[in-house]
Structures are given as C-alpha cells and as structure tokens.
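A single chain, nothing else alongside it, follows as structure tokens in the form predicted alone.
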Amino acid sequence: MINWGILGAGKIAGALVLGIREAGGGRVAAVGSRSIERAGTFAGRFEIPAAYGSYEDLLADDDIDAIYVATRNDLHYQNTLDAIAAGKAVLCEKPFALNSGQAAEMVAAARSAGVFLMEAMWMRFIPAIVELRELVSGGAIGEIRTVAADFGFRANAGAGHRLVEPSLGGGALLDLGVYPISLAMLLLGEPESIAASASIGASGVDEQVAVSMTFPGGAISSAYATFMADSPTEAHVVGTEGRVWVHPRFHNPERLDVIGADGAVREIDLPIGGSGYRFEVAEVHRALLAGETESPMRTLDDSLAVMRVLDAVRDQVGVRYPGE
C-alpha cells in the first residue's frame, strides 16, 4: 500500500485524491497546506487522517511514501526539490516547472537521490490516448503528416489571478497549450523548428497562443490555446493512409474515430468510467512497486523536451517570468 501526501489543497488536489482511491493500491494519508485551517477543511472534506499547516511538516511525516505536488505553477520547482530532499517519490502536476532550467534541476536531483519523479500529464495515461499512440505506431493511418489540436475556454480572470499573473507562472501556454504540444510530441517526438505567435494581455502573459512545429521527416503540428474563448478542444491526427479524430475533450477523450483512406469510419469507444486521474496514479503505483525511478510512459526526458519547447515559444512571443 502506497501512502500518499497531498501537497496543496486546491481543486486539482481534490481530483487526485479521488484518483488515488479509484486506482487501488494507495491511500491518502495526509494533506499539507500553508494554512492549518485550509488543510483541516480539505482533510475533513475528503476524510484524510492527518492535516499539516505547512509543507515542511507534511514532508517530515515518515509514514508518507509519495507526494503529489498540487500547488501553483510557480511553486512546482521548489516543492518538488523539497520532497526529493525528504526522500519522497514525487508526482508533480503539470506544467512540470516554469522553465527548462528548473526542470533540469528537478530531474538531476531525483536521479542523484534515486527517487521516483514523474510529471502529472494525465492525458498520457488515458486509455484512448494510449490506444491512439498504438494505432499510430502500428501504422493504422500510414505515416503521420499532421497533428492539430486546440484547447480554450473563457477564463474571465481578473488582475492577479494565477492564470494571468506573471509571478505565478500564468499564461495560456503553460496551463492549456502544454496539452496540444505534448500530444504532438507524444506522436512525433521533439521538433526541429518552432514558430509561435500570441496575444499578450495587460499583465504581460499570453492570453492566447498558436504554435506550429516541424518534425524530422517533414511532419508538422498546429497547437492553439486560449483563455479568451471556448474552443472545440479536439485533436486530428492525419496520416498518409487515413486519419484519427480525437473527440472532445482531447486530453481526456472517450472516443476515437479512425477514418480510412476510403472514407470508412471505425469508432473506438473507451469510456473512462470514473476518475481520469486514476490511470496516472496506477502507473506511479506500478513503478514504485517495481522499484523504478521513472515511468516509461512519461519519462523525465519527455518532460524536459516539452519544457524546452515551452521555453522556445515564450522566447518568441516575449513572455518572461520574474527572475528569468
């Protein structure tokens, strides 16, 4: 049984608690927040045995095996380093860090300590996305030429909100754009070239962003993310012998349509049937029980590659975070 500590007490933390319980093989033993009141409220809502009023107290709990870092974007780096230093396995919510430099330090620390570390890119573990990757690698639609995906909603975030505040790692790219970019890289690898444009808001971060990438062999991808409007949030993977429509929402889909060169459609239904977060949790449990320090389904090198792309996009559109 894997004993989990939840570092952070926000919405995503609650979603992961449900995922841990549905995954089996683990229990949520404690939650830590920067406020004992907030931690206590969260613990009461989810019937968690222990609540700590600081992250440090949570990490000092010797009964905790794994930590889920569920804090704001700007805190992932330090929270993860602290958890690694405490000897805990870490599942860190996406984006992995604010930039590739931070991410590289996190990876180096985990590898040096021999501690498990994985980015919580839950999309990678959803059954329909696993099936999509198998279809593509098996040549079901020929050679991939294009991957296109979007992710958008009207945020209506006021000044200082974490989604648009530079000091908190705000911007559509890190919160939403990471998904279509990660999908393209899952199927095509690391890009050879990147071209990006963005609408920069009053706070100085991207409120919407478009990214085009070119890959070895000439395949291209198009990724679009926005806080300014609702978008379909779907993906299309186009090959020389057919294409796949990943139904909305593409980062946790339950249906794929495989469309052959002759126009015939094969529908693949893969219902999630509960918490979509349980699949990444199950992979953490499997890896820890096997004594692994990385997951082959979401390697640390994968996370580093995505962070390098996010850095390149921000460099092109002129978004900087304090201290960079």
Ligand SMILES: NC(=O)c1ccc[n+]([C@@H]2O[C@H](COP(=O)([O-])OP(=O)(O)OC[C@H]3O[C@@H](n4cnc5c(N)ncnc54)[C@H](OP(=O)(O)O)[C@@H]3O)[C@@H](O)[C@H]2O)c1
Second form
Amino acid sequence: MINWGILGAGKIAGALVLGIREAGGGRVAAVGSRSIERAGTFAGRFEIPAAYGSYEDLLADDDIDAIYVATRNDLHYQNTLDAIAAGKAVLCEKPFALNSGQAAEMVAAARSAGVFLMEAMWMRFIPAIVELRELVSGGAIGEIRTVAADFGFRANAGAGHRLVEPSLGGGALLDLGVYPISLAMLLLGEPESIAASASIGASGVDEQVAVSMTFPGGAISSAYATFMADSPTEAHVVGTEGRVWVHPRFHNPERLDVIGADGAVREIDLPIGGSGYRFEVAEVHRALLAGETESPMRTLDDSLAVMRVLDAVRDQVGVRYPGE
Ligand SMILES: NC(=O)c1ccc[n+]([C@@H]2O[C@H](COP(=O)([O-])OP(=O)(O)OC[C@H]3O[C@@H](n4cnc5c(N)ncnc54)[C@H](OP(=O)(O)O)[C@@H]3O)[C@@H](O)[C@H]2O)c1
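To test you: the structure above is the form predicted alone. What is the structure of the form predicted together with this ligand?
Below is the whole assembly, all chains and molecules, this chain first.
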C-alpha cells in the first residue's frame, strides 16, 4: 500500500484524492497546506487521517511514501526539490516547472537521489490515448503527416488570478497548451522547428497561443490554446492511409474514430468510468512496486523535451516570468 501525502489543498488536489482511491494500491495518508485550517477542512472533507499546517511538516512524516505536488505552477520546482530531499517519490502537476532550467534541476535531483519522479501528465495514461499511440505506431493510418489539437475555455480570470498572473506562471501555454504540445510530441517525438504566435493580455502573459512544429521526416503539428473562448478541444491525427479523430476533450477522451482512406469509420469507445486521474496514479503505484524511478510511459526526458518547447514558444512570443 503506497501512502500518499497531498502537498497543497487546492482544487486539483481534491480531484486527485479520488483518483488515488480509485487506482487501488494506495491511500491518502496526509495533506499539507500553508494553513492548518485549510489542511483540516480538506482532511475532513476527504476523510484523510493527518493534516499538517506546513509543507515541511508533511515532508517530515516518515509514513509518507509519495508526494503529490498540487500547488501553483511557480511552486512546482521548489516543492518537488524539497520532497526529493525528504526522500519521497513525487508526482508533480503539469506544467512540470516554469521553464526547462527548473525542470532539468528537478530531474537531476531525482536521478541523483534515486527517487521516483513523474510529471502528472494524466492524458498519457487515459486508455483512449494509450490506444491512439498503439494504433498509430502499428501503422493503422499509415505514416503520420499532421497532428492538430486545440484546448480552450473562457476563463474569466480576473487580475491576479494564477491563470493570468506572470509571477504565478500564468498563461494559456503552460496551463492548456502543454496538452496539445505533449500529444503531438507523444506521436511525433521532438520537433526540429517551432513557430509561435500569441495574443498577450494586460498582465503580460499569453491569453491565446498558437504553435506550429515540424518534425524529422517532414510531419507537422499545429496546436492552439486559449483562455478567451470555449474551443472544441479535440485532436486530429492525419496519416497517409487515414486519420483518427480524438473526440473532445482530447486530453481525456472516451472515443476515437478511425477513418480509413476509403472513408469507412471505425468507432472505438473506451469509457473512463470514474476518475480519469486514476490511470496516472496506477502507473505510479506500479512503478514504485517495481522499484522504478521513472515511468517508461512519461519519462523525465519527455517532460524535459516538452519544457524546452514551452521555453522556445515563450521566447518567440515574448512571455517572461519574473526572475527569468
Ligand atoms: N491535471 C489537471 O487536470 C489539472 C487541472 C487543474 C489544474 N492543474 C494544475 O494543478 C496546479 C494547481 O491548480 P489548482 O487549479 O488546483 O489551483 P488552486 O486551487 O489555486 O490550488 C493551488 C494551491 O497552491 C498552494 N499555494 C501555495 N502557495 C500559495 C500562494 N502563495 N497563493 C496561493 N496558493 C498557494 C495552495 O495550497 P495551500 O493553500 O493549501 O497551501 C493552493 O491550494 C496547477 O499547476 C495547475 O496547472 C492540473
């Protein structure tokens, strides 16, 4: 049984608690928050046995095996380094870090300490995405030429909200764009070139961003992410012998349509049937029990490669976070 500690008692943390429960093989043993009141409320709501009023106290709990870093984007780096230093396995929310420099330090720390670390890129572990990867690598639609995906919703985030605040790692790219970019790279590998454009909001971060990439062998991808409108949030993988429509929302889809060159449609239904977060948690459990320090499904090199792309995009559109 893996004992989890939840670091940060926010919105996504609650969703992960349910995922951990449904994954089997683990339990949420404690939650840590900057505020003991918030930790207590969260623990009461989810029936968690221990509540700590600081992240340090949570990390000092010897009964905890794995830490789920559920804090804001700007804190993933330090929270992850601290958890690694405490000898804990770490599942860290996306975006993995603010930039590739931070991510490289996190990866180096985990590797040198010999502890497990994984970015919580839950999309990778959703059954329909696992199936998509297998279909595509098995040649079901020939050679992939194009991957197109979008992720957008109307955020109505006021000034200072973490989604738009530069000091908190705000912007559509890091919060939403990380998904379509990760999908393209899951299917096509590392890009050879990147071209980006963005609408920059009053706070100085990207409210919308569009990213085109080219890959070795000539495949291309296009992605956009927006906080300004509800977009379809679907993906299309186009090959020389057909295409796959990944139904909305493509980062946790339940249906794929495989459309052959002759137009015939094969529908593949893979219902999630519960928390979509349980699949990534199950992978952490599997890896920990096997004594692995990385998941072969979402390697640390994968996360680093995506962070390098996010850096390049921000460089092109002129989004810098304080201190960079
Ligand atoms: N995988 C997904 O589907 C998904 C969905 C949404 C978000 N996320 C990611 O999850 C992370 C958290 O997002 P969220 O929506 O859960 O945000 P949230 O509700 O605002 O929670 C973030 C947490 O960060 C902690 N925090 C530490 N220092 C803080 C400070 N100075 N001000 C405010 N909060 C501080 C807080 O925990 P305490 O106050 O308890 O210490 C807070 O609860 C983000 O990185 C986001 O990208 C992932």
